[in-house]
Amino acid sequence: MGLSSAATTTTPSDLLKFCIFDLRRGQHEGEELEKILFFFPADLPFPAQLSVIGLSEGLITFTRIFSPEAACEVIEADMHSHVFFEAEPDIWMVMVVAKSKETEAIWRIEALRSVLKEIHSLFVMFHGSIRVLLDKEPGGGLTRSHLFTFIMDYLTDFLTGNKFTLPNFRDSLKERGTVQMLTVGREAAIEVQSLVGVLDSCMANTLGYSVILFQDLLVSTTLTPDDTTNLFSYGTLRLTPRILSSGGTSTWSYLRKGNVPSQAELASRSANTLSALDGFRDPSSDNYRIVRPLQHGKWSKGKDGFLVTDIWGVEVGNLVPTTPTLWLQQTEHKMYLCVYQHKSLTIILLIPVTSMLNGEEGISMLKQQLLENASAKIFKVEEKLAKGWGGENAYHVKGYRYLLVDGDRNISRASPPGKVTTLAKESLLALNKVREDFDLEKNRGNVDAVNHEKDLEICIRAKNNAWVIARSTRGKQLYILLEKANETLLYASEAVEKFSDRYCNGAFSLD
């Protein structure tokens, strides 16, 4: 695919295995490869990558054997780490991570399961469950094309110029799969709710639902956490007003060092990912159209504000794009999205299916009823939340680096990525380390699922002397970096307390 690593000059295949997988199906002699339902690189020679798939089936087999409800996580080999996630029963996708003397190849683990996490959570979100998908086709030929296009569409958001870049220790303040919120105040809440209000009505007896983005934050919703959590990454990926400005290129490219990728360089990334396509997926799916929702630089805005894209198809004979859709993970029901813009008001409707017996004329015509009815309050809530908007330094603590993870919403907020990269390089290392050994104590103690009483805590001095501070209490983790602090702990761990104090209403206070 012509990718190669920030790390190393070696291959993809050297650097990177990804892979999914399926335990019911190809047990028989002969019928190996149909276990195998998503395979990076896909020129790797079969033999290899059933030499992969049958390594990492066998260690999950093993490790049930002591743990049967929860089976292996991470395997620590000498060359390289094997990442597991069992994203549905059954259904396995594991990412094999070489290693390297070079420091920026240093990866959290939990950080790594983090994208499978989110890879699966997107695809379900478009596509369906991975194992419904087969049900419905068992030859797998659809599911293994879907799963090869969406894929290879999301890592194209690691490409760094032609470099390759996993998340490494440089991305350890910031909590994959969560969101970032914006902080309104009284006044400008009013406005919000008020036209949280209007969108409700616009959408009548449908039960349909809303998202409200202001630049790349979560001003309001209706829907579940784990709903919102996903309609906020891929609005993030795709939709916001930077990443359109861009031509496509995600938040998270974004914030990446090197060059953005252009326009033409992500039209040749798209073009690749459908040649390759052409040697890995079974003819049998040539008769399937593959939506790519995570295809590059495919939305755009249209003269009444709302957002268009033909990825999903046109209507025959007039050309006009298909409005998209997608499956909600509560409630799995099948829902249309619309988006409408305004400056850096991004508001995203979710409407079910089966509400609009019109199909396309009904959803022509609620964006004609909310162009008529809310458009002036839209107007004056984008208004007032640029006013009271600080930029993206908006939530800097002068003298801090930080994480705050909210778990149990799904909720984060950290330091700017401007403030991150002032750091030092023995800093970050130190509190990627502190991150991992905290990940280790967390699922020991299960601290983050059942055992929220549990309170943990880690400090240490760095090479460098910058301290590190991990703090969790019921549900809540802390993660702060001082490099500028007073060399004894008590300064560090009064620092801390103060921020504690100040920020999180003293949840991660001492006392």
Second form
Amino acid sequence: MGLSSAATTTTPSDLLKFCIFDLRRGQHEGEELEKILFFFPADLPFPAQLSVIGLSEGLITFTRIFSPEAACEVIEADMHSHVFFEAEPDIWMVMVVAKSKETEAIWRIEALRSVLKEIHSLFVMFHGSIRVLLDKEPGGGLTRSHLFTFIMDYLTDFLTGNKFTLPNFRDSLKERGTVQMLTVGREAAIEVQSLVGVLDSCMANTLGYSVILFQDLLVSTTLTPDDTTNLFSYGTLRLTPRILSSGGTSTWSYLRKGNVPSQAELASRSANTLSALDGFRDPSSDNYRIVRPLQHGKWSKGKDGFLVTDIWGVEVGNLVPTTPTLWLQQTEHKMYLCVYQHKSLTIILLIPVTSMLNGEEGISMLKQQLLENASAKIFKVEEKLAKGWGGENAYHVKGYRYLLVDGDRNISRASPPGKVTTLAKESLLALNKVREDFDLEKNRGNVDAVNHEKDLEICIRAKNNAWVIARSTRGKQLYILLEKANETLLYASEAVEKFSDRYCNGAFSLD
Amino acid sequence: MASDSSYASPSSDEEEESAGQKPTVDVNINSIDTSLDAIENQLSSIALNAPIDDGTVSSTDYHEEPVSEIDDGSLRESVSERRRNSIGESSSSRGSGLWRNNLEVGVELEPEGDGAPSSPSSSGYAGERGSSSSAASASDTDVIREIRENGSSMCDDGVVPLDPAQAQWIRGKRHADEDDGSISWRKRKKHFFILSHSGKPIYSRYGDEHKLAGFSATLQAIISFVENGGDRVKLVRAGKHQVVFLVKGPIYLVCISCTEEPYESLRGQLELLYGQMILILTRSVDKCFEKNPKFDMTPLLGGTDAVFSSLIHSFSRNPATFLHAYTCLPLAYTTRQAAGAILQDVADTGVLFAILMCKDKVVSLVGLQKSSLHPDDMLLLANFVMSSESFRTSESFSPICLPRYNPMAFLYAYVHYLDVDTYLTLLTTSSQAFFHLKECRIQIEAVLKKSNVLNEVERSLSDGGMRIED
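Could the form predicted in complex with its partner chain be shown next, to go alongside the form predicted alone?
What follows is the whole complex; the chain from before opens it.
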């Protein structure tokens, strides 16, 4: 079962297994399969599936003996890691990945867990919570079909060739689940502010929200941080100009060297997942109409500037696409989703369904309003932002490769991906190791997001003489990789101070 | 290292407890017969305690073997007689038969199953294995110094009493009444378990092994479940807790800890725990398990709770446990030379290792033909000697095994306390060397007294280690 090249081809099931199960189901003898809500690979024989679930359940129960407050997080074995995430009470997501030093299969557990978190957040945004779906249809068919299509659509973004390439040590300078913001000058900020005001007035008394993106960066939002993160993730996965123009490829695959799947390829993959679904779901679930918001290439820009999609179906008769809807996390309100795009500017509007009394008609009226009243403003803002845009390498700092994370506001900023690829494997491995240690400390409550008292610094020198320095203070973390730095720790330390003073308002400087 | 002054005086309660586990040794130092009694009692103390199980290794095999190793003619029959007589009363014969069996086995290295680089069965000379664990600045949260309490209390292992004189470290197992249902047991900061591959509990730091059979079975289930999947479980993490697994052939070791020690540290501690077990039994326990998977090992380890407890205690006290190095007692050059010289002379007469120690610090150490003793072996041997009361009261000749030197065969250790804290250990491969070693000891003791070494050692100990002069 090894991953060495000497062995015969490794089956995909060895590289990645992913399952979602509900501990409250299938408690009686003979009903164990009822627990499984999702399993990848779907064609793994049931006994094997049950053994994965069984081991996970066993360890969850076992660790509860000693650690009732903190759930089981990870099982490390010689050849695999099992990553656990309790998405909802008694609903667990477990990912089993194969490890290998020779290939690129070196994982950071928290990075994998953040994939699970993102899957769950996005799922809940479009379909509601898993528990609610189960309550709606206790047989489980509804939940299973929704989970299957959603997750398979999500995972296609990680496909390179036939294998799934999950975030590994090469992605150490990224933090999933955070938002990347655009820095704007003062004038531009004022313009943006007034645009937000105009949008608000367009939405009149509906109490809607707006999220403005420029390129793949967030400019402004009136949503809560969690909802913003979700919308931002979805936006950068499916809605931004770059995505639309490259035929539906996602940010992640864009960054990968090698084949970027074409739209045809992705469309065929989507079709494949659907046909695989046939083998999995039971016939009674054929009646479910499943919305697939993560399907590739389904959004396109209409003539009026609004993005259209038939993901949510079309109206009978006139074949006008139904307006997309989603749920906000905290308020659990159902919202209409309207997306307008002009050049590099994407404006996402969320309007509560309950305040739109005439449904689809109301939405078209609102769109009309926006075109009439806000267009000019939108064009102006776009122009201003485009003028001040520093290009892809806008946030590159010469000599440094960095990642800055603001845990409180869920914001991160990092060296541009193009620059990160210049780093040596050794350096990235060292950074991965440091991040793992940081994660450990965070879990132990030593680095904290909450009480803002403990500072932490780790500084190491990798085998290739690169310096990796990580600092944490008051809810923020800074990771810096210096490949061409001096021999001495003092120099490296000073380099970090300089960076901190210049770009982080001295937040990470030691006094 | 602060000297553990409370070490020497167990409370009366404790004696009762330990009495239940091994017979008190009642010997007169000066007669040969009683010295042999001491050996007997030593063996029986280690192997006593449970009735012979039906399912265990039949003891008849071993009695038939000729008692050929003991050359001293006049004693042969009485010894063999004594050994046969002792069959009925205890399972020590099984134990001793077991050991005897090993001598025939000779030097044989069993290939290490799990391929871990730090296998104790690798032809273990010192220095091969560098320090693999990070220097864990393990905060001393796992404190065992405590005032003995009757009730179960959550703060037991978290409390550091300010005045060491008040707190007495209680040797041996405490809280033996707990089982996996007790809240207090669940809240312990660091558990250690040893179990067999069929799920039988062998040792548990807290709680009675017999009551933990169910829990042991759970641990075994987890380990074998993962093994059946073609993998081997190393670590489970949940919040602040880590569960570390180590598989050594048919022996499984598990540590459940919420101290913040890194995985590598905990694994190293499990390795040492395993080494301690091998020191007492050698690796031929593997063969017992091969013959009978349901082999119950607990009787073989009867009475050794104190040894394991003190080893575990030293994990948070003695840097040697993670540095894989031993500490020397600070002494003047001439003093150490004198000690070294006499030990060298003795070693030249065919003693494998001659070690003069004061508590856990080395005064002098000499090996035959420059053979070297791995620091881990030193640590485990010193721990074994210091935690067994019987060594203090009389000179002893005990079979032991050095895991890093040769895990498959027994050596014999002659141990004699020269004063309260200082003891001499002479290791030999020959089981009939007792008298020779006794002679050596007499010689050594004379020289040490003459050159005032013992006084110097005592003074150095009370000085308490190295100091920086103003």
